[in-house]
Amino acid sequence: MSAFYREKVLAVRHWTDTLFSFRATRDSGFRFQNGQFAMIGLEVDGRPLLRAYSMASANHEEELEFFSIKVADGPLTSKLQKIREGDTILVGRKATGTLVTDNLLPGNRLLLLSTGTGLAPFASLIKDPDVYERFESIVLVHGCRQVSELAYGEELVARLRDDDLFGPLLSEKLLYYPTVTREPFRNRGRITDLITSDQLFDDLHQGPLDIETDRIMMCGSPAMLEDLKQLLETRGFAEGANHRPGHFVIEKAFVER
């Protein structure tokens, strides 16, 4: 048996000069938990060229969706960004990853902290009805350099707010907080600074970080992940992993190439 599913590209959308998303068919045998990633890529010169990508689609959806950066000289993304409808991609048969709710201790508020394409696993998670059952409120934070880079997340949330099933859940439980660092915008600043200063929570009219009630998932740039991990651990938060739930979990499989 091949280690990969061969899936057909159904649509490609370029959001900026550096960001694009694409949808592909999904084999009925491909199973994953919301928040997980798989190895995906292309066949190049008869050999698979792969990187870890989080599914941006939910596990109940019939198609797969991925959100990617473009790197001009990246071994994979330099080629992947050129895919078109009808092309074939490879999808690894096994999904994995730490950004699943079972890796967190019970809590009341779930903070989903992302930068750039680190938003992808949370695009999957906010389409999971179980997440809304487990937590009283969900805060989705997406940090980017420029305002244009927020477009994928903004459209995602807007679309879900109009959805018959998720609209009522979102209006009751989901708070979306986009922020940028290099342009004027209603929310400005790095995620670590916004948490340390309590600006994030003040803007959302919520209480500050609380180890008793807050659970955190993080995905994004390595620098952001390291800074947030240090911030949380100095406040007593413990990192969770598969089979060892904690106060926060980190996804380290981040595509930069």
Ligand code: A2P
Second form
Amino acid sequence: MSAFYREKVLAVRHWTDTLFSFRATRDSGFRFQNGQFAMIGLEVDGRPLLRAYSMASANHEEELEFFSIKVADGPLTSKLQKIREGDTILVGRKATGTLVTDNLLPGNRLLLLSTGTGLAPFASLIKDPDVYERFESIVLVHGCRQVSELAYGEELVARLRDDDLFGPLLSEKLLYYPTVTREPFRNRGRITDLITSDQLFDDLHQGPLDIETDRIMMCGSPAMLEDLKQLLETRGFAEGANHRPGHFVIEKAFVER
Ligand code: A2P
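Given the form predicted alone, state the structure of the form predicted in complex with the ligand.
Once more the chain from above appears, this time first in line as the rest of the complex follows.
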């Protein structure tokens, strides 16, 4: 048995010069938990070329969705960004990752903190009814340099708000906070600064960070993760892992150099 499923690309959408998303068929045998990632890629010169990608689709969905950067000279994304409907992608059979709710201690408020394509695992998690059962409120923060980079997340949240099943759950529990660092926007600043200054919580009319009630998942650039981890550890928050739940969990967003 091959280590990969061969899936058909169903749709590709280009959001900016550096961001695109695509949907693909899903083998009925491919199981994952919302928030996990798998190795995804292409066959190049007869060999698999793969990188870790979080599923942006939820595990109840029939199709798979991924959200990716484009790097002109990136070994995989320089090719992956050219895929079209009908092309074949490879999907590793085994999904894994730490951004799953079982890795968090029970809490009331779930903070999903992301930059760039680090939004992808949270796109999956905010489509998981179990997440809404476990937490009283969910705060989805997406930080980008430019407003145009927010589009995938904005459209996703808007679509879910219109959905028969998720609309009521979102209006009751989900707070969405996009923020931009390099041009004007209604919310501005780095996630780290927005937490340290309490600006994030003030803007959302919520209480400040509280170790008793807050649980956190983060996914983004290595520098952002390192700074956030330090910020949380200084306040006594402990990192969780598989089979060792904690106050927060971390995953690097896919980076291609
Ligand atoms: P900034 O514009 O101030 O660098 P990138 O595209 O470099 O991955 O950045 C995505 C977003 O993450 C940007 O808004 C960027 O802000 C922000 N960012 C980069 N480094 C950090 C960090 N160490 N802590 C918090 N946010 C960061």
